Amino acid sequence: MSRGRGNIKDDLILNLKVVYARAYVRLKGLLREPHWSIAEVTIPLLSLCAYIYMYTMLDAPIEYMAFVIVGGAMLAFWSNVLWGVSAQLYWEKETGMLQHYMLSPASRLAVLLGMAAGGALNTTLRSISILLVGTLLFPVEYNLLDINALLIVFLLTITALYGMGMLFASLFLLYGREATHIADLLQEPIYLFSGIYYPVLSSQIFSQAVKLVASIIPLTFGIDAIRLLLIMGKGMEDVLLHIVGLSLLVAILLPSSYIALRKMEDVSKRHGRLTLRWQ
């Protein structure tokens, strides 16, 4: 029995080291190339400015400026999920590193968790920067009354988003030879249905069918709830539906990502389809 416990402990320590190693690379890259951060903050701000000026010309309510800034800050997470997690294993395959992951005694899930953790911390800093700069540039007002609800919604949103990213990481390898093309295909629909620059779930413009489709995306629930809490001054009871929806997405996406990862491992070990270049 003691030997079995020792093996479990050793495996746990090994996987925690892998998570730390993969997260460390993301954080170290942020510090090693600080000028990248300037570009990653400045370029999204240009899109924010375009939408804010458009709403200003249309005499939209002033809170729409804050809607755009919050949506733009959260957009950084989707970009990181799509390119920093979902397409990562495909890129590792292209550079010849995927074989090492498959042969490693560590869990492949630990590798993806490390990528997700490092990417989440890295992107949080970039998202906060976008939020702060946007707030300084434009006359927006926030009305936060329940910071605990905001933290719960934010953590659930990030967990669900990166769970989706880990799921896509395996699916891109299993069902798509060109992960970058799939990522490009997903990008614009997400912008439309998640309500990056306008409210979706709390709006009366969209039909219930559109809202139902949009609810599949964690970003839709997250942005809408954050706007209600941070801008509209709502409380926990006003975003309970959002919290329930995000919790369900977390409960679905995380196990699904594990199942897809095991399926990817099984296919690669049995047929070599994910570690060899087939013509």
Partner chain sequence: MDREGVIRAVVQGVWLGWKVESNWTNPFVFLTYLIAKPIASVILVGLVFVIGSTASSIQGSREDLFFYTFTGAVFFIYPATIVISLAYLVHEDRAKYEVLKHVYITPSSIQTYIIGRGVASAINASVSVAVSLLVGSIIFSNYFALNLPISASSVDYLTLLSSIPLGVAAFISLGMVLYSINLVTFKLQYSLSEYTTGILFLLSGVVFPPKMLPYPISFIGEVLPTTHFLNVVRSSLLGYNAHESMAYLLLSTILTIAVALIFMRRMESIARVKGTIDRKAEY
Contents of the next structure:
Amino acid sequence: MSRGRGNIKDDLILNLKVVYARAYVRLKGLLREPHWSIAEVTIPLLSLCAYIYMYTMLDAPIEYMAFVIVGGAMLAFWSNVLWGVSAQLYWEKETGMLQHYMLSPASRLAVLLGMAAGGALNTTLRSISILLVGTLLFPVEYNLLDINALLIVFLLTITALYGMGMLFASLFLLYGREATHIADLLQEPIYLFSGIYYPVLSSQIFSQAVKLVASIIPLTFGIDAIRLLLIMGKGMEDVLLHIVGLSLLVAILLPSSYIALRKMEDVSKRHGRLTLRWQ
Amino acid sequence: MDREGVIRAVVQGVWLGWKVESNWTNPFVFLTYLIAKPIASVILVGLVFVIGSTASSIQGSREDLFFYTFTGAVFFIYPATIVISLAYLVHEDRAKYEVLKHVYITPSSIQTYIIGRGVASAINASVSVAVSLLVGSIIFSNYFALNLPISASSVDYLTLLSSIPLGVAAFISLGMVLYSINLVTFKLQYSLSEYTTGILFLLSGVVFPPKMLPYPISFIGEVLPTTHFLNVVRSSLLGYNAHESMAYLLLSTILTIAVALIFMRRMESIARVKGTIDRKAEY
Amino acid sequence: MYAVETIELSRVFELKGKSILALDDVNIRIGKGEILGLLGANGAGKTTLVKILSTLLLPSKGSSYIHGHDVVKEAKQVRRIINLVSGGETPGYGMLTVRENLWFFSQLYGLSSSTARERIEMLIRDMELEQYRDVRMHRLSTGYKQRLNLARGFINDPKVLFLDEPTLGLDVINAKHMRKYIREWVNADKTRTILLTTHYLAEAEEVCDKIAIIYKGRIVAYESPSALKSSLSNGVSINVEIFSDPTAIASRNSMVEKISRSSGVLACMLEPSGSDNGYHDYMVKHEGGSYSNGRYDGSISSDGLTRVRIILDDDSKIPDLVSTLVLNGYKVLSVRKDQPTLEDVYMRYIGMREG
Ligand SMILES: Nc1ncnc2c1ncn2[C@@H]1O[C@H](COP(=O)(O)OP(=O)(O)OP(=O)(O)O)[C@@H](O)[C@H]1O
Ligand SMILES: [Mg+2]
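Now that you have shown the form predicted alone, what about the form predicted in complex with the partner chain?
So here's everything in the complex, that chain up top.
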């Protein structure tokens, strides 16, 4: 089978359209169901406030307030990666959509990328809202000196996180019905180890082994670096390790997510399950 | 319904609720919800405490504060579990299993069914509370030298044990309110319980005293049964006199039950007018 | 080049250590401009064949081609020119409107915005969805969701359209409308092709150029509706009316069984009365001499008369049959010879397979 240049170009155009269309569904959802966004901004803010009061009660240094707010803002991405991307293929299967993706000429990766892109975009809006409201409510101070480093770290974190979400999406489907429970189970350990409400990597409390394991989750490096850059006034040279770590995660997660997707499709076509409803 | 009938209905509800709530066919799921998640939530609060108190200079009252936040986090499992399971009930029965309409057209009362489900999740919550109390106190005393100032001999067991059914009754009523809201709406199925637990966590003195909050908000905390439940639990664990907190708990529980019963009756008739009992979700 | 061609296509499912032969050496060729009706009972393998041809499932053996493209090796080329509509299924996003959902699906095929717009408007018109154009999908009634699902199937103007029980859950008028529409769609462009699966003989007869009967994974007949009927020309169909207690199902079963075992009977079934959507009992004789029975579409008469349709291999056997019935104590009211119907053919072909 020969594939000319025109063919590759057609494929690319087709798949860009698919990415856009799938992302569009996400963004439409955001506009059609504003209460989702309200919930996803308000609910994290409630526990975020509780922890800020707890730090106040403990008389912790003032920057801990900002730590919590940044953590809460980044947590929005993790929720979206878990529920909006990882559990999504499973969900699409349940609603009977998945097999229509499977029988269209669109690349499955394009579908996943569309989901991720749409999710990342509207979660960024939510995340910024959390940051803004948190900053208005409490007397926090930021000290940002290196905005380029912040942007690099943020983009790497998001890429790694959504790469992980895309990997999980296929794995969740392979594991079937437990998908939502796995997502649910993964929620708390992330709070604990990624340091949503406290610093992990720079803390004395955690052993090196714990820090290493925690770093598997892109959120850990991401939150720590963003806190250093945004709150502690650090620069690029102080977050080099974070950048290397995040880049490594991206380099591992993106190809793995593609492999897992292929594997999932293969299992599905071979055994006649996974993508098909009622089975 | 005669009294025997009511008791039978509640027992059946508990049995059914227990079956559904504790998914024995899938031990992985069961252990996740019963053990892993509660322990993680307690450890999270403990770690925030350790890190926050290490970073600050407070020394003297460290153990007292730890006791306050730790017991708050552990016993908060009761309202959280019950409220979440009852708020989710509508979605589960209406959209997922499509049994809600069939429950409604039977002559048995939906209240008893809900109470049954609530009691079943309270039983589950008791297991979670016991396990996380044990595991949490071991972890924090071994790794962080934080000991709970509780001595087995001074605990006021009678007060402790009587506060639990009282609290559970209040939390089930709270759950009923959420259930009723979900019965007439569709948009809040997932978020209502999270809003509620978030608000309860913030306002009822779980990890910090509610009087730290700005005035009109702090007052809400004073009315909530969760606040008084945690106060009674803490006093009785330390062996302090808990009469006053107990009286408040009783009062706010009665108030919550009354509100819930009136509210639910109202919402049920709205649900029948709007035809939301068997309508499928809208997304 | 055929629009659809399968060569010795087989599919085995492994389920809890047991192998199920869902498709067994299936050879079909559908020409361009044709509608093929694939007729078979529950579990016969219809959906399995459709899934393989629409690239959702791999065959265990054999090969298949859509417009000359290998379904396994050239899945992408195949996907560009096919689409699939399964009855009773309503894919799409509930919070998007009818138009937005169609637009979304059009993008899965990379349609340009002008083509997409034109085609969506056309389909909305054809499916009489105009007043719901901007209504969110979750607000549509089941029937309208089905129309949207059908519209979706045409969104990429497929060369080959698979319709898996497309009239499932549609009311009589909508089903009729749908059959008319697909017939016209194929007639309008003779490069288009449809493979339609169904349980209903009447549906297949009304709309299909050819009918394939699938039984336990095997194609047991593959002809035009008229050729199928004439294949019974040496046999004869007769209708017998018998007085009996309509409520006694057991006695009915034993009657079907006794008739089936008398000489020359190829198949025997209780006639439907009135509505044609219930079930009735049937019994067929297999080539090796064995019998199998089951329940077949139709309903049981409730007027005190049992109407039995019997397929005989030769009309000289009619007197013997009548005397057998009388000897068994049945009160025969009338015996009438009839034209063979597709239903007879269906029973006959199922009977010809080894049980
Ligand atoms: N994924 C699967 N795993 C195991 N067995 C399967 C699977 N899919 C189908 N089968 C089996 O293959 C056989 C053919 O099924 P298929 O769905 O093709 O039948 P069908 O003709 O479409 O029936 P229906 O009229 O009920 O839709 C059945 O015995 C079915 O149980
Ligand atoms: Mg089928």
